[in-house]
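In structure tokens, the next block holds one chain alone, the form predicted on its own.
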Amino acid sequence: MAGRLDGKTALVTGAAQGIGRAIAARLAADGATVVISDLNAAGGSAAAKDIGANAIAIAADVSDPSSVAALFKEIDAKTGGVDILVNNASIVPFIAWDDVDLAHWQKIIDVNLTGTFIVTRAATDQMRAKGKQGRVISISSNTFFAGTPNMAAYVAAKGGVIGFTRALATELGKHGITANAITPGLIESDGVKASPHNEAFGFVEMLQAMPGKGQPAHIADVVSFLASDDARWITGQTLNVDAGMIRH
């Protein structure tokens, strides 16, 4: 049965592990060609190897912009261009406000908003170039919404990403392409895991409408509908998924 992505090909960032590796999973067996780009190179191989015949690794640095043109030289070489754009590499600290100078803020920024500008101005360049109607999906964060501690850079980005969103999808619009952000809650990625952030799985839980840990294939699921021609008529949103945990 053919794949609802076939022909398509996809570049998800940060997928080495976690929520991107299962994103990029997903759309390749949705039939896309994958390319998971992580600034670990063995571990993106690593993913690359075990999703199968239809992903490739690339190694780049969002945050470097002669790293993320090489990126797409190289998928122009190797697939023909980009059709699926997934921004999901990201830095996730956990610090007090009182702790958070100035090199912290802008490491934060760096990787997480203006590394998100950088791969999504080379994307759209390209998908325009070659007359594709692309998708440019962001994985932003409910801590938006609910105004986290610990993690004052990281929400500011995370909010970034959003207005992003929604000022490209009125740009793009006229040439097919669309925009989305999915806010994702607290999820039971390797990182979490490896995280302080592991320890509040019980308190998010009392504030979700359903009970249950979240899981990379939950966002997974649904960036494969947004890069699919069933969302072709929605842009410019903002798609909460969090078990309820904010509800607006």
Ligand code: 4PL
Given for the second form:
Amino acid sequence: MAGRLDGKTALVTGAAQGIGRAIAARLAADGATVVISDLNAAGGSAAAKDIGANAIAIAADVSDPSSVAALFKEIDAKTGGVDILVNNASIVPFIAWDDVDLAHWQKIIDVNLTGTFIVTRAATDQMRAKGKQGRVISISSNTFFAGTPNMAAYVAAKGGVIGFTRALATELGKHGITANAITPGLIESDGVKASPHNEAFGFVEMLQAMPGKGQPAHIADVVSFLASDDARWITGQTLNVDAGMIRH
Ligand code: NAD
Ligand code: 4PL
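Would you mind generating the form predicted in complex with the named molecule now that we have the form predicted on its own?
In what comes next, the whole complex appears, and the chain from above leads the way.
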């Protein structure tokens, strides 16, 4: 069956579990060759094995430039180069404001914001070298709009991802590359299920326009659209996907 991403190569960071894994599975179902990258090498390999023949796992730390350089060298050797980049890897902390110190702040900015820059720098250079009509899709968070408690550094980093997306769209439009962000609301991912965020569903559902717990597939399906040809005239945008918790 023809898929809407047949012949494309997609890189999804942080795809060993949670939302990233669901995105990788959806893009593979759409026909893309999917590179699953994660700090967790064993988890990434297991995800690739589950997803099947058109998924490969290459471990990398998005916050480490040499690790990302090695990732792209291997992608270059094993695929025709990245058409679609999904910046999904991030740390999702739950930390009281009184415990937020400089070390925490720098770690979160390093992985969640600078990691997005490092991978995007390498991916878009490769897209341009190969003349790709590239797509950069970055997973931000609706916490940027809500100012959600217990994640101050995270909220700041996610706002940075939105600003970066707008600038990137401006810089790369002339090269036929689009850049967009998605802001999920609370999603029942592996990471969230294992954290205190799991206790927030009742409160968040009260704020949503529609009932129910957000699922990784709710985000993966929107990534598929933004990666598809149907979204070719959309760039520099932030698409909020949270059952209407934020209305703007
Ligand atoms: P998760 O914790 O379940 O999975 C995150 C993955 O990223 C893990 O496999 C982890 O190993 C990987 N990772 C962490 N640091 C990395 C690094 N330095 N390099 C490479 N990989 C790394 O998270 P999730 O809930 O699935 O979140 C996925 C994305 O969605 C994140 O960007 C998160 O901020 C965003 N998001 C999540 C929610 C939510 O409620 N779950 C809401 C809004 C946005
Ligand atoms: C509404 O991005 O968007 C908790 C944890 N609640 O990570 C998030 C909401 C969390 C969110 C997020």
